[in-house]
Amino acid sequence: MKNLLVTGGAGFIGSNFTRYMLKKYPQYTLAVYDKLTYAGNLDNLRDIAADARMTFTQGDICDADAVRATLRKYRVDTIVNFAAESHVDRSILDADAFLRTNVIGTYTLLEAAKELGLERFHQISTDEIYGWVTKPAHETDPLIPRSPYAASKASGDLMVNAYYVTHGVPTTITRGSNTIGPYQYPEKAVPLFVTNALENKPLPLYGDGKQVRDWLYVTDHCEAVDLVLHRSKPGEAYNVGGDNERENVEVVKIILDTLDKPSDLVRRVADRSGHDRRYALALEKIRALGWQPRHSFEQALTETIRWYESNAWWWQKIKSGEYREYYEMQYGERLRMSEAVAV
């Protein structure tokens, strides 16, 4: 394993993974393959763009010919698939792109991996495939997705397993919890709250804010993927979480306190349809490989906040155009009907 194709490598976790692997493995080459949809951003790779060990190809993982051409060109032996439509709210508005990228795209990559006899196909998945849980989910628990996004990711996982069982493709899967850190597109909860607070704009908090999520820092997530690639056997799936369960309202309060912003910026808005109350992961399996998160919740959130505070150049130009249209569609009426919340 030395020539990796990182699909979705200009996105949030994919770009952080590319940076992490270049630093850790001087002998590796990384071919970044990204469609550059609204969430793909070459600025995410700007600081490593001059590294000769990294190449960039703009392409769609659903384009079988382009995928195969890229794999052959860079003599790829391992695919790490970060490419995904990943925002639950958008999947509720329009699921079409989620089915195409997360299901058909995964299938297309698996077909290429089978045909070319690659060493490993690794799928980046999510804790949301388990649905709303009352206790931490194990890798063997049923997949009960409740949003179009989660359903599309669960479908991808099932396809990955099918290619391992049926065709012998050496596959692995990691199912990550809510990941935060630098370069996360500001439609997601933490960068949305942080950047809105920095601009003294309302923070739209769904419902009562008591939804529970487990928070994971992005470099910890990258380390887990690295470990699974190098130490696990094919056919296995691993949960990856920060063991940091917090209610959304608590996260908002810490953000405001850290930035010294008033609590009356928070607005309680109408909840989204089918909003899962809790995600939580059992981590015994990944810990048995020798992994554990390095960041506490407080460290992860503080580092994330400070990055956005120091890198307004990155997010200010994003929060215009397409983003502004989406934001108005998602939150405009909700905010007009909202009320301030004491946090």
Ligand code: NAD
The other form holds:
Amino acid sequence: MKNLLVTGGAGFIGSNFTRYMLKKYPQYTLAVYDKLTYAGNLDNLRDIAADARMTFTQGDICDADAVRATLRKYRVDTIVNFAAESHVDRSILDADAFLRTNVIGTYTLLEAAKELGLERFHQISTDEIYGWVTKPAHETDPLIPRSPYAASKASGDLMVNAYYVTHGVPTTITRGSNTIGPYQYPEKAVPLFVTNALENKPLPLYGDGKQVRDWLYVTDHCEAVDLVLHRSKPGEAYNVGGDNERENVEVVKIILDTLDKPSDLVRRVADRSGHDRRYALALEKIRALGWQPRHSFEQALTETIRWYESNAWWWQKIKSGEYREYYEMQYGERLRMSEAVAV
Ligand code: NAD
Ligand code: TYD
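Given the form predicted alone above, what does the protein look like in the form predicted in complex with nicotinamide-adenine-dinucleotide?
Let us now look at the entire complex, which starts with that chain.
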């Protein structure tokens, strides 16, 4: 029997991971622990809510007492930490919550893991901690984060390593690339572009659109975390990428073609400040452990587009709430000053 605490389990990747683990391991229990920030959403767990092996607790990872109480209550032996403030653009507007959750929250969980002698603490990290790269980053490369989000995530990784080295907490880390799939909050590029296209609204492309990201399908991401949890020795970090580097302009083009929407929906808007031109990961280490992505870029993107097409109930609810204020702040002026761009 394994009892996992899935922090951030009501968010995008955490909810997909919870669903994936319930299906794969009938004998495991999954205690979801989530603050339910704007990005947390119980709708993400709706189809698995009746499964008695899953529980939900609303709580903050910075709250040491609540974290310990939950760990004891559910006899947790393993923490998988997905909880984070996760959007670069929001970290540019205000980084406060990023430092609290991504740094202090990670430290709070590590302290609890140390005190309760847990079997494993797994940290969900990101390729953004390596910064703008000119060649695929290896796990041993220096961390040169350039956005407040990336700096807070890199700090989390450094603290995880410190607790492994200093206190012997059995930690592991996975550094995933840009992940797509069902239940991703429509502030991130792909769900934002797809849902805007479905509504015949403009697609705001930052700058020249030639920034490169590596795209990973969410279930491939979950499989990699599962493998590292079960096969890796403590103290290790692994890159997890889809081996799918694409320019943003190519991503937008495929979305419009798949949905049969006109290319004049694309608007060139003012660039993100400090926008990293390229993220890319070397994948030898995780491949050697026995993992490889199952989805090609085209499959990953098509499956994602089809899910948003069939689940308007999920994203229309989000887009009518707090999201509107954020959208106006982030895109209002940008779109008024924008120009059409041929893709
Ligand atoms: P998300 O924003 O969809 O979900 C984050 C979840 O964490 C939400 O449910 C939110 O309510 C919860 N949360 C936030 N602050 C909390 C706190 N203080 N205490 C408890 N819960 C809190 O994010 P996501 O895209 O699912 O990302 C999950 C993890 O994966 C993050 O650590 C992120 O840095 C990392 N990651 C994401 C991507 C990506 O492309 N989305 C890629 C690589 C790594
Ligand atoms: P995003 O999903 O925010 O992820 P990342 O954390 O990698 O920045 O953005 C992916 C890429 O798309 C990134 O290069 C920024 C770009 N982008 C746009 O061009 N327009 C947008 O409205 C958004 C949100 C992102």
